[in-house]
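Starting off, we have a lone chain in the form predicted on its own, written out as structure tokens.
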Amino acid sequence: MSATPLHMSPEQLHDYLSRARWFGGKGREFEVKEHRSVPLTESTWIELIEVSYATGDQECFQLPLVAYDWPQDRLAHALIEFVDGQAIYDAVHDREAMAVWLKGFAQQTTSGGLEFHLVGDPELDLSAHSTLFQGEQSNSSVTFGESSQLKVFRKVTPGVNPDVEILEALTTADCPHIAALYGWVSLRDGDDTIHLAILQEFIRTATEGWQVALASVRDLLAEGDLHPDEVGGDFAGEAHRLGMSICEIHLTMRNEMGEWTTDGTSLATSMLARLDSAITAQPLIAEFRDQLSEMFNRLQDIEEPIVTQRIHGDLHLGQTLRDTMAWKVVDFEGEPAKPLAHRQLPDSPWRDVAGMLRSFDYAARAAADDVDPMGNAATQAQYRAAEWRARNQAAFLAGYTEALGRELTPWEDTLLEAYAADKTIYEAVYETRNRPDWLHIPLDALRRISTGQIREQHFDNPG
């Protein structure tokens, strides 16, 4: 075929973009405003997919494409239309395509705007073959053997991309806790320069940290009346352990990308903001206003400059990686719903450590609810649950302080607390609005906060 890309219709775009499990428009009115293509090779190429919404907002999504003169029986369930006699596919389900992109980055692939760059000279297997990450996600994961992984960003945004400026750092400083970048694809676009992917090591040993916090907690509800430090898959060793690689990343962070300060005053603003912000979209949190406000006016009396830096800033179980030797973190871009100019400022390192206390409470509450789908808090299930929360959030935050070398300060106390209600109240909204059954969870824990439970649920001794 030509190496000019065939003419997509909006109205197939549309209707792949609807039924896409990556597509972040999904329930929305919207239409494909335009979509312009990046030739890669004369079968392969880039769809930059503009979309406005009933609401006037607009987001460009990433679909990698390839051609063949036939159908593909392999590929029918990526198929997305029929172009002058061309059959399109999703490439990202095609194992010749994905080998192009290898091999693009082998080469260091320039064409049209199109860069492939690498990191170092990482050694990369071009006969291997490539496997789409199944999972529920917002970007695209594609695995090359054993050697390494392919992360397609579908939707971009003009900027530097979080995940390949962070990991880039961390992987020149030699980092442990990472899975190391290899590489990344770029789009100059006029002036701008758009991200478009990043190859990365691929950890083959690896248990995602969520599955395997979860099942400790079924462990021990398993068993009959014994503690979570009494059961055979006690978790709070690796809380701990996690707990110093986190702590080992920000540092690196604060030492490769600098640092910067905020005051109490600004944070107690944007906290109290977003309060009144959620208490729109879930009225029930309402309840517990003047507790929350109460805690986040306290940041106002931190009178020392607050340190803030790179964070992770989207950190929970679900973004660590268990394999033979250490813990990893993955997935460095924040948290893909909000713009890229909020994705890179710095924030203070406790909005990390307070996602990870959180997340202890995500994996205790649904395994519980697992054995008792009431979610009764008088339950031996939701009773034992609420132990090894305790446990472990409070081995975690242990792990924490060891790695960096002292308790925390009264202020420090002070900022955790804050934090931890402020991801508790974004719970609240998200779960709202994605997944109802699970309102449950953050509300019980800002009644928990409102109640002044919050010491108990961070800092109880792991012991």
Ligand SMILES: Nc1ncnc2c1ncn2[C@@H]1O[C@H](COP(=O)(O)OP(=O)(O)O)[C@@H](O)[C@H]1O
The other form holds:
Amino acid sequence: MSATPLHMSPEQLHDYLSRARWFGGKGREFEVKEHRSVPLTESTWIELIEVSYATGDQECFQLPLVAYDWPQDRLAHALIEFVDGQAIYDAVHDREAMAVWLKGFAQQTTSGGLEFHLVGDPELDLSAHSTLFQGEQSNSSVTFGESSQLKVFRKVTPGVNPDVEILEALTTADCPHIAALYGWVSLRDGDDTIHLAILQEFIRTATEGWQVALASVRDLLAEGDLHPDEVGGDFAGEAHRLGMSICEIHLTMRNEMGEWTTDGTSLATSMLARLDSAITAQPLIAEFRDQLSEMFNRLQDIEEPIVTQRIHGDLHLGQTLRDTMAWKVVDFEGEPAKPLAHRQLPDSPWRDVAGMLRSFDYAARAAADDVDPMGNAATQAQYRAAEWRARNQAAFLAGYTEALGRELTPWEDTLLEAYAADKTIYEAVYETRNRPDWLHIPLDALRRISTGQIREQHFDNPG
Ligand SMILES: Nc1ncnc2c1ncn2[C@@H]1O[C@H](COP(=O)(O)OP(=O)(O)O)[C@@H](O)[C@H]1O
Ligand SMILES: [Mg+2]
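With the form predicted on its own already on screen, would you show the form predicted together with the ligand?
Let us now look at the entire complex, which starts with that chain.
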């Protein structure tokens, strides 16, 4: 290893992690246990930081760095520390450093265990300037001009990152519903490989599915007394096409990556276990325990093998992009909180479908909650948002089954219902920890689920 990287202290790294937007351990007590540097060039390197939490678990985070002999005004916001008279910055903010990374792909650089891989023969514009994506993100994405986007994984683990593996399979199969994979960066670490970043097609003309959906609910709420199918911003056509696209992605994943089976009893067992640990994290869920357990127990009556395959694993409207010609899906990393080994496991595609159905609830509620809570307007807004949710959930499901070429079997109904409940329980724990203001969204949904209202809504005719 070259001597170039400057040595930063655990305290300096701790301080930077605590204020980094992407740091997944925010709010938890942690210490920097150890860290090491992987050099890229004279002045750019990657710091891998092992963090250990008060609870005993550990995570590794990636920090691409760049050092300058004198402070760079344009990077003032990304300054980490001064070390030995040099200014060290978080490199994703720096055009010069990101150009080094892009060149690494073009030259398929390998050095000191670090490897830049290309998929196929993408045309890379090496002169393109980089821009850091400013949205809410657990990783850091940087766009190069209008052609490609680099996603630097912040939390890294030894093993194959599903984003790399799945995108490679879908890119090779020419799936039109993803941003094609151009390449990835890995680090060889003894017998292990750690995936550090991916480079993929940048969907320049896209709008985030979540934003399109929110705008549609807001349009509806702004229209005095029209129904969702009567307003200009109706989303049902989009929801239907999105359902078809998700199904096509699933079918391609199954073709390219194989299929397995599981059985109702083991699904029931794991959902029941998750329910109990969720109740420990959020005691308010206990109110619904009996009905939810009953629902999960019904899975044991499924007699045929349940087909599983690789799935997205963390599917919601925020992972979709509405492009001019098609819906695109991004972020195949799986549920971020799960260990890597779990995220690689095959699961039922109905888990993804349930994730999207839940997301329609979130979009509806997020928009309706913005309405001034005083007076009648808010009640009206909630009622109409619920109409929007039901209509779009049904349209999405109709699109999915249309691409599938058949309706759901009765036991698939049971399965989908259980996955939707399982997801909602997960959300309640997630919101408790991260966004207490939104906790009422999954809790209200759990109330509907336990009174049997969900089934009715999901299978409503989109009209
Ligand atoms: N290839 C792409 N082209 C255009 N925008 C993208 C692309 N990939 C991601 N985005 C945008 O960046 C956001 C975050 O990307 P994502 O891959 O979901 O990152 P994270 O893993 O941090 O959640 C997405 O919600 C989307 O709006
Ligand atoms: Mg994402």
